[in-house]
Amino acid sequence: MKFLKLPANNLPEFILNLRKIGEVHIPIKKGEKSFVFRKMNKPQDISLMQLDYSRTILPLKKYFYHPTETMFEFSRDGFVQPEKPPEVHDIIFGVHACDIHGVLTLDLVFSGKYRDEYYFQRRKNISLIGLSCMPDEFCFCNSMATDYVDTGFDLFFSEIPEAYLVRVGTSKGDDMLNLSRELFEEITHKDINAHKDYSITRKKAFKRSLDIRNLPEIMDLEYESNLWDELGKRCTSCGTCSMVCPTCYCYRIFDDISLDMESGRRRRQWDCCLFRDHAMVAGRHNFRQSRADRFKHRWLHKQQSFAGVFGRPSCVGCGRCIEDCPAKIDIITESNKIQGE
């Protein structure tokens, strides 16, 4: 793997000159304490940009899986797919570890038996430039294994003293790099000792942790435990947490009927599994009618049955759902709770 250091004075310059592949997003504050990942429309939106953010209010996945969309539309005719806009590459700057992680999560999902298109159509045109970042009090990727990356990026930026350790991983990264390549240095000792210090700083900075070792199995023995009953209590179903979350992949299709029920449209939308009507079928039977049976689901399906799949947890420690769930159930809490701690 190539690595080469870009001082930090040299930053704004390089992402200047990623305008010249495509449209750059990145991290900017909004509201008192939130991030979100936007356009940068102007130079100016340089003055913006969060590096020292924790996390966005939404992950990676409003790219490349909108919050809702038309799939195809239909008349007595047929079905036609709607106008493709022109393809834009988009080029993500300043992605943590872990949301590179949800990513790589969405892509099995989505290439599984039946490959979503949708998904992998704008998936291909988006590249990840990924940035190191502190954990604050809500992170826990350390735990999940989450908290480094060695794939899914187009080029990696780590932190050392006044510049960046660059990691390239792609040879799209590569043409990035070579865009601005007089910016860069040779790394030396001095930068591998800098970017070995920080990596055991940042390894102590973690507050929370969560030994999933034998998680799934506890989960197993434990799934008539009372405290389901308890959580179920707490929690409002209100889908905070799946909205949130960087691997929550569950959508409802329904149909837009035209007044003059001659043609319409074919749409997608999020979906929780904690909303009621989630597990319903016909004749309105519901196979999670308590709150309790649909935060079980979850959670179960988080760190046990996805992992009985894939071969691992599809969570990925942000924290995201411990920080904005209204009811403050705190995942790390409750999954020590019921393994006994």
Contents of the next structure:
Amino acid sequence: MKFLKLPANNLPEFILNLRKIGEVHIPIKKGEKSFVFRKMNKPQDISLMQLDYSRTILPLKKYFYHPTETMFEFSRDGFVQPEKPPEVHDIIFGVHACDIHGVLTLDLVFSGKYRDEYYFQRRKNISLIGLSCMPDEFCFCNSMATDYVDTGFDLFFSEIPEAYLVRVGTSKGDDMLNLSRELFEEITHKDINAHKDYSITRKKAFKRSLDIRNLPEIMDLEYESNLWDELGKRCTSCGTCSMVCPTCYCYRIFDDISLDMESGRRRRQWDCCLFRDHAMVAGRHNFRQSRADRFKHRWLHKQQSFAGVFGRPSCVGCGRCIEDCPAKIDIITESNKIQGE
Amino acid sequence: MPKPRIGIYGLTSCAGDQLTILNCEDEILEIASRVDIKSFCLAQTGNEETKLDIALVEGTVSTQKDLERLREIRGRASILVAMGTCACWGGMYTMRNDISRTELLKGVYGENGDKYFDSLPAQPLKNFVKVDLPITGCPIEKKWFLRIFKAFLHGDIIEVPNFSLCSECKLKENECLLVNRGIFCLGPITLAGCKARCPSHNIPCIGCHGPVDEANYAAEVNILLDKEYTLEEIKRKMGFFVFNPDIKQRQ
Ligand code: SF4
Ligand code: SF4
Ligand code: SF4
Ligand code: SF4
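Could you switch over to the form predicted in complex with its partner chain, since the one displayed so far is the form predicted on its own?
Expanding to the full complex; the earlier chain stays at the top.
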């Protein structure tokens, strides 16, 4: 892999140059203490960029797996795909390692036996530029082994004093770098040491930890635990945890009939297994009737059953569900509890 | 196939839901051409009180007259739709059900106030008659009214959002008023459908869309107590739309 150094002062210019080849999205502040990825509409928007943001409200999935989308339009004559908007190259700058892992997880899911073209038709046009970060009180990516990435990014920016150590992940990334080649410098051994120091400081900065090695097994053994009922009582089924989760991918499908009664649109929308109707089938039979059952399902899917299929949990330790849960349900505390700690 | 015969009625209410139907300006002519509107006092004269395929009823039962009218409408309608949060849940009209009608009437209309009106404690339609379909909202959302109306005409299963407002709020990427700012928000127990209109403008949800199915009131109360709101305040604010002690879960 190729490494170069970008002096911090050159970062704005590098980002502005990216606008020559695509739409650039950056993390900006929303509300009093939250963040979102937003498109830069004009060069001045660069002043809104928050390089030390904690996490965005919605993860990257919003870009290629839209919260609501039309799958096709139908009429008596058959069905047609909705007209595609012109393809744009979206470059998302400032993505943390856990969120890149989140995208890789979704790639895995949507490329399975039934490849989801709706997803990949957008995904293929999106470039990710990673950015190193310091954990806050909700982060536990180190426990989930998602605190570093080796793939899934086009470029990755790691902070070192007054500069960034830039790692090139793909040829697309190399092209992006070459747009501003003169802004970059060769790295020195001092930079490598600075990078290693950052890494050590970061490792020590994690305040939370979860041992996932035996978690799937213990969760399986504790399938009948009372803990699920307790948590079911605390949870409001508000769905926040799934909406904000980088790796929740469930959707519901519905038809929106037109008033002419002859045509309509088939649409899909993000869903959540904590909603009462998620496992409801014909005859109103519900496979997960109680909230406790639904709660258990979500946690098992994140930490246990997903691991059974894909070899690792789907949770990437981003901390969103912990920070955002109105009931303060904390996946680490409760998992530790179930492990008997 | 003959056009379905429709009647649109209001009991004790503000007519907001009926107005929402009239506000479907782009669709109203098409709607009118697909159904036979037998009765709609707010919009037409020459109403005919006859057998109906669908009756849409807005408002609460708050007088003996309301109750008689509701039973009479139910008697000649194949499908009865409760339209609006009041018709579905009682809404704001039930806020003072803890005080006796006599006391309320005297308080508002003077010493003899209770002699002039046949006031009853306000109640939703389902407490008296079978409701086939609820469409909540204060007022109802145009989008959902149309979606349900179209599904009905098409003979589809009628699907309405059945999850809480927070999900819609998250999709708007709003900063959470409750979690991030400690503001009293009823999103977690309120039915989605409004696309988080209020939280998107930094105004907390007061629950006007009515409670979500199996709303976890106890959990919401605990969340708010934890943020140091008093039980009294919680009861008062929840009582506005969402919570009243005799709420029964939607069928
Ligand atoms: S389960 Fe929670 S911590 Fe894990 S990836 Fe999803 S939102 Fe992040
Ligand atoms: S946790 Fe629930 S909502 Fe998320 S992907 Fe799994 S089943 Fe779907
Ligand atoms: S965010 Fe919390 S309260 Fe809401 S559904 Fe998830 S666990 Fe339940
Ligand atoms: S602001 Fe209110 S409606 Fe929005 S997510 Fe927070 S609690 Fe839910």
